[in-house]
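As structure tokens, one chain now follows by itself in the form predicted alone.
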Amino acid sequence: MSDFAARGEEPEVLFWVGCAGAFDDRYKRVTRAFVRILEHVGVKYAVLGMEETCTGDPAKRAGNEFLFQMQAMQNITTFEGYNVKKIVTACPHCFNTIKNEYPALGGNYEVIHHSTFLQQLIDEGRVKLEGGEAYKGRRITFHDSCYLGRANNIYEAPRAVLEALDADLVEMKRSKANGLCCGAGGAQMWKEPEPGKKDVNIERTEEALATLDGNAEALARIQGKESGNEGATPAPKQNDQSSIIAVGCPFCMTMMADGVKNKERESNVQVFDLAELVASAEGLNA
């Protein structure tokens, strides 16, 4: 963002990485995925760089106003210095942090999280999916992350973008406003889980594996209010091919690995983030 200051040109967006994006081995693979894309369409973006720090959101939901408001104030003071309009991140925690909590203390801008923002590359042809992996057959079903869904209400986007790679997208029992959380949120990420009859990823992986499966037996089992019209067991898996959870958010795909990863299914699910399906569709993975 410097750069383009010094040059004294504005990019059209700026790219919140986030601390996920920028620290998580794993998710740094989202972040250059989804920067390809944006080299790739020719989007003129900029990222903050060492300027960028935390939102503020884990020390909200921790109940730690203050530190929230120190954080925030310098993250808008930021902004207003390089005149930053328009935001694309692909956290849910940083858009829902940046894009409704913020105006309180001035900070106004229009906020986009990355799964909007590539279902509008595909709606306006500028990403086309061909060229790279097929994904035509393969079952994929959505986890809806909870700052993504029920507190901002957008379940269409990710399931527009993975509609595009034409790929079996098959719902959970449990989706979109009624879906379950992977227990990540409420900066619940950083600390250990209460103690309980099971962990809350590995009920939501249960009930992804079991989707993923066709397994009408172990659905049955799944309690919590269903979806209603996402309710039906989908039919058995048919072929050998990997499924995959599609996620979009950090930590909802840490919460959903790691589940993966206890139930022991690697060699045949794969947990990867929207941007990551789409780079890999265009042919632009590294």
The other form holds:
Amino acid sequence: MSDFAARGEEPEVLFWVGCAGAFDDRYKRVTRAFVRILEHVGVKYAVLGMEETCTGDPAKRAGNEFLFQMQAMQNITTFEGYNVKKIVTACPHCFNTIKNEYPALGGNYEVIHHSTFLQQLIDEGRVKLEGGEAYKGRRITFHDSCYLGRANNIYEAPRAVLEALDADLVEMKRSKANGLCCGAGGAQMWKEPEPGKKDVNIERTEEALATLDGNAEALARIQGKESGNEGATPAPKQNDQSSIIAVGCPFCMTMMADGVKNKERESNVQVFDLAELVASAEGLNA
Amino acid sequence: MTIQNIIFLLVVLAGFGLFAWQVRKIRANISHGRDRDMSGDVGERLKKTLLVAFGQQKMFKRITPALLHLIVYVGFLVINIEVIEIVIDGLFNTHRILGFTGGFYNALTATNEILSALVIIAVAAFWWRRNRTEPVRRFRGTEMRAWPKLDANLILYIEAALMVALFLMNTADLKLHQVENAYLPGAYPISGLLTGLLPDNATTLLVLERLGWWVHIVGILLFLNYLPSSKHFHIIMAFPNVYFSRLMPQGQFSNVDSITHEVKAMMDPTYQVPTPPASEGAEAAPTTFGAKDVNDLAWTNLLHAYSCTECGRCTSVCPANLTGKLLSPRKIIMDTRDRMEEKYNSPLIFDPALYGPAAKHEPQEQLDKENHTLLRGYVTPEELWACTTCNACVEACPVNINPLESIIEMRRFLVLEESAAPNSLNVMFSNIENNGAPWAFSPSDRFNWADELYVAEK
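Swap state to the form predicted in complex with its partner chain from the form predicted alone:
Below is the whole assembly, all chains and molecules, this chain first.
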């Protein structure tokens, strides 16, 4: 960003990497995949690099309003310094915080989650999804992130991206507005869960695996016996190619990947971010 | 005016007067809450009220309970028209005063009869869902103690009794007119089938008709006064509750303005903290951050507590609760109401607290008796820290109750007033403070992800 400023130019969009995107080894791959897409389509973008700092989301959810506002003010000062107007980010938590909670502190920006951004690129024909890995016939299920879905009503963009991959998109029973949390939101990412029967991410992974496997019996077992809940049973699994749990959030990524590992299903179930799927479909794998 | 009219007048005045007295106390309880910014489009609020409260939009996520509920709800609305007639008849010694409307009256009475029969069926179904050996999962749970269970069943019994009284009244009236070969306005598709059950004696029929009439109206007045003690108060409070629901995106948490002033003053020494528009006799600005007791919550959160039907849709979708943790959003709301009535008015003529010691909460050995407030006295920190702020409970509530707001306010109190966050969260806080990231990574490594990437500009 400072390079742009030095040249007296302004980028089209600021890519907000987020702490997970910058530090989490798994999510760094998502950051790079998204940057490759930006490069590929020739979007004039910038990142803040070392000038970026936590949005304050985990502090706010945990109740530390003071720390949140300190972080927010600092970021708003940075944004104002570079005259930032449009921000894209791969993290629903950063997205929600900057979009919804910064305005009360004087920071008003157009904030876009990367799923919406990718959908726009696909709609505009700037991403054509040919030349790379083909997903035809592979089973993909999308895990809705709370801070994308219920928090901001974004349900269709990630699905539109996955549909463009021409994969076999299957829905979990608890999806969209009824989606089940991965268990990491509200600052749970940084603490041990309270005692209980099992961890939330295991419950969610079981549901995702049962959906991908087409195992109606397992689904019914997980979801208890609330009556009036009989839906269509998913078709049995057709091929042995590995299935995919698609996510659009670094926390969901960690929680679902841990869950798959816990269930010892890494051999045939992978967890990918939307940006990674699009990048590899475009042949942008490094 | 006959003596019957005068007795009726007194009964009606007592019924509505007692109800008004109870409602005033509840209003006072709710007004102990903090002020809340209520800006927002009135049109949007009305639209929400029409869809969610009148239209029962959010009930239709589950079709079986939605249809059963719809029957009872529409039955309630239609029977209200009939109540108007009963009150006029009772006061002025008339009989079926609306009968002059002819076709309309036929439709009204017929609809009423069919709905009443359906209500009895629905009530039986509700009873079955709650009381069979394995009831619907959301009707169980630690907070569903003696009183909530009894309350739920009482409502069903009273509703069934009111409908039976209505049929007794109509059937006896119909048969009396048949026996006397007189004309009775209205159409009675169900009572017409039941006339065979009653004797032919005109005096007996008249007594039965009067009995049904009195039981029905007195029952309604008693039920009205039972409402403030009961979860069934939602039939009234759901409407204001939906009207005053949040219009912001669910992910947007409230801003604490007093902290904003402090932070701005810290960053800019010239910043002047605006003085709040102090009016005479106004309460001083809140001195605590977050919520320790019910009066630290917004009044809308207290309104929620009186609108809650204890249906448990929130708890049944809560990821923490689903995986066996202590948190139950419904319990947070029920605790708020219990604490309000303990601290302020218990406006209730049927005081649930009198129904045995374990009526509303168990002897709470794990709770802090010294600090007997909403937080610690009712809600434990363990419950609060189990929340993932996923908004599933908010989405699930058919009347737009928001348990998450209360949870966050109590978390704020724990963190900002007591520094009582779990240790690992304190580590996260200090990482953000020192490194600008919730993990212990150096800010100088923030751009390392780009090392493995060829990019033109960096």
